[in-house]
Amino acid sequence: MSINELNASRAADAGQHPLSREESATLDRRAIDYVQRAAATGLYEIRGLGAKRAVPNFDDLVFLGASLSRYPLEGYREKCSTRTLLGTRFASKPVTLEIPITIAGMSFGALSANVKEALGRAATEMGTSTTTGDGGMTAEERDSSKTLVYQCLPSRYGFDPDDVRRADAIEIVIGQGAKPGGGGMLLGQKVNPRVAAMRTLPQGVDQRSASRHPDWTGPDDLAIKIRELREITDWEKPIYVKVGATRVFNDVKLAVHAGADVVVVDGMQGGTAATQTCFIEHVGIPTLAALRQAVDALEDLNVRGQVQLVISGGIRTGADVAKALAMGADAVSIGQGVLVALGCNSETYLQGDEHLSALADYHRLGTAPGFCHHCHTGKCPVGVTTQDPLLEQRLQPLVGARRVRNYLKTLNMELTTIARACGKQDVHHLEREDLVALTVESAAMARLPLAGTTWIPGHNEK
């Protein structure tokens, strides 16, 4: 029995008209709650993490494994390379990674110093890179990270040319997937004395970053800034340009014309420490569509392979990584998945009294493990997205590093397992021909054939 039939039956039993308990599809309980909250407060909602709405994603694609027409590799006898080079276009010292899975930029401020150290340790053990995020470089992160990407954001909080030289690559952030066209946000409860000093801000006051860089208004100015960064690093460091997924085809082209070595495209499923819910849910396009448009742009300019592409936004599993590489990415970047590996939204991560305290803290936030998106409050029950000196001790660097290392190791094993099953000796040999789509929407967005057919919606129709 459907919910409407059940409601009608209950209404009939109570002597009511059947429609008296029918919920509106447009003004449902969630919409009513939004309207009532807005009417009561005059404020929009701010939260962390990423979009909660369902959009076409990598789960809507499947691989065509090898059988007779192609031969698989023997999993325990034949090697499958994962080595990845980023920044080969102009940089004299491109970044060399052991795996094509990197850790996305998440700031000190959004995350605790213990977390930044844990991420650096895990990335180093796995032979990959981590990224600073807004607010500058911490000693914990630089000391623990063999390969560290230094972000240059519109805020320029904590920006230091000496730290640029100490980095292994520079990432110019134009926008991110959770809030393309919007600036960063760090609420006052997370601006402790150290964060305030690094960002030259008053302690305990909300920080809202600019939505665009102060010293350029277009791609010509971006080209100038890239040349400046190359000059102060002696043309050694690769320059990444990161964009939120909106007008991806044109944005990627402009980044390439401006001189980027690497383009990072962040889909709408990407997370954030804090922003307006209306941004998270209603601005940007899904990672699946963004990736296809980015590859189209590189191919249109004939620079595919010369300019590397990193995709982010909702990457969770080794299968996601494999599908991203098959569609044309050179590497992926993961943020939310890494936080979950650290214990975010976990009910079992902590033990004993700390476990009970964490559950009580979830309750005080009005949520529960699996549903928490309160990164912006600074009251993270497991000590990940906090600056509280007591809460942050719930995440010890060595423990966090072990968990993230295990997560990245698992993703890489899944990636190579799929690559071997498709007959590939290198994960970068995965190709679009290895994929098909399960839904019309995903087939159209990814420009892949619908499974069991040769039909690509909107592409090969007469």
The other form holds:
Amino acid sequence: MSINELNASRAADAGQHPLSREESATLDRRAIDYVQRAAATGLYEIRGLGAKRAVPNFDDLVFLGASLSRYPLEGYREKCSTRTLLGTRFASKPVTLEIPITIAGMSFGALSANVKEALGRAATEMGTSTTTGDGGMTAEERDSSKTLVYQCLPSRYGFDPDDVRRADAIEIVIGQGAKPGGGGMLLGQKVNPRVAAMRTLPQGVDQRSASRHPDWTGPDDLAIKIRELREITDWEKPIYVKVGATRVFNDVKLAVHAGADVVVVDGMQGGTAATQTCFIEHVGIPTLAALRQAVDALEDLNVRGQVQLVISGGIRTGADVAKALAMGADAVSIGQGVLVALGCNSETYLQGDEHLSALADYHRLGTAPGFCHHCHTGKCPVGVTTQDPLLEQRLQPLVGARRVRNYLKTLNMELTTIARACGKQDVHHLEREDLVALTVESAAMARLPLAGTTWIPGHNEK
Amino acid sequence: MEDLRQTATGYGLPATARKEAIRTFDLATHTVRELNQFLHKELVASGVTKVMVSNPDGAHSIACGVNAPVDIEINGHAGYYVAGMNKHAHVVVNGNAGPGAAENMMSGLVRVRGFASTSAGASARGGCLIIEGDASLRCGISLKGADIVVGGSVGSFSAFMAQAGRMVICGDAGDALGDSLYEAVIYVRGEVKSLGADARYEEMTAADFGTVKQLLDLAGFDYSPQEFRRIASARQLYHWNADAQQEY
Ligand code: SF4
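Switch from the form predicted on its own to the form predicted in complex with its partner chain and give that structure.
Zooming out: every chain and molecule, the one shown earlier first.
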């Protein structure tokens, strides 16, 4: 009996007509969904979080721990330093961090004031920095953050020289990994009176912010802009330049030439509170590939150690951090991982000692825990990315701070565990030689040998 | 909706209302760093109320980040970002200014007696910028509450995405004036080559004539407010809408 006959007889046994379930690879359910949504709305989809597609990433690398040819450190007894200095090139007051894991720029507006406070508290407890975002600096985050990086974005929403003076470092944002070349977005439901006032916008507008800075255009101008910021800060504060990962080798070199103390490179897995899906999934290159290009650029200019490199975009675990450092980053920056630590995509939220279900609220958004990317709606079921006065109560600053602190602590323990196993007394001593790749793609992008071979695709081939 | 269109801006009293103590910086022999260091860290204790800058020779970042009520007079041409992020100071450039003059100004008053290059008054949140000559492209881009008075004409893309504040243009304007305007209001006396998306002409009200008069008086320009037209946002781009044929 052929398979078709078998199916037909099974269907007949069940009293049904036979069904063909052959899905098209071109127009699969995801593509059908996309076309039908576009036809119904006439607008592109806007959503939160980062790229959902699978791309080569740090999971595709493994460490070569110590054995006979290398000597490990004792896991629990020998010291392994995680101290990290950023901004040593020109700033008279560089930033000193206890751990090389920082909190990425996320705006007040995208996040609630409670969340900003929680992040500041956690970062301060762990001796690391947090970063403002496209909406200005809130008193909550300044007061709770020992080390606060102040972003200077194309929109300049709420940009204030007093905050420049209050900041510990300035980050000029050229782009972000989720949307290199695109400006910010904040949908009307999140533009409440406080957010609107901070951004000088009418309440409730669907805010699209500029993708180009208003007062400079190319890399030569950027050099002059950086000098202005240095003059205003009396050459005290480090100036970071953040780029979304595209032509990273050239962009990093231009940032260095323009006078950056620190370059931040954000790969395509980096998150967003609201961006067009076509942007999130189809513009920019993976963090792994971006990191290698950035390190190459610094090495090419012979400025490694002088200009620090911060990498971000989809960093989740201590192993990710260790691999980023081994490849040549001085520190990492985390956004989405931190939001998940706060409860993003969790089934419940904590009120007092009680875990309450958020399932019904996920369903109302047309999603479920594990699948949510609805930050753009402002109706975050767990109170993280919302301006709604009721919803934001679902995340209390102290509870959030504890969770983020625990998360950062775990990452740091994993980082030092791996570093010790590789025989390093300082996590910054991790090196490329400690890594190999598991796939041909990651080997080519990270320019590391495929595990068990000396083969680096496209590199050491005759 | 909160009314952002009549933003009250404080220009502050010029320091010369007080007893004058003058300090001169010759940029042929001093660096911009020395000048700014003085303005940021030593000015208040020094009792100096007026700072004269000679031989600026197009240097960048002259008198940026000032945070005190002081008179600053720059005798010559300034480069990029003169009086950038100014708070409280009254700054006069007796010459032309490079890109980004008085960018992100918070308060005070900046007067450029010559021409201003691109992005003059970009993102400025308060105070008043007066340009006696022409201003180039993107004048008043992202304006956030300051007032700008231009004695001559402005280049294309001026007041792009301007959010709040007022802009008075005594001459002509280039293409795409006021593109994607929020709540800033523009008054133009001369020809406008083209309006940007969502910008439209509106009737002048008594309040508009009063505003224009006040700003012309402040700038010292002798035009009649009756000669000006008002441009403001049609507010059609404030919300995404598939039927509005918008380009995002
Ligand atoms: S749970 Fe909240 S923070 Fe997480 S994706 Fe959904 S809306 Fe965004």
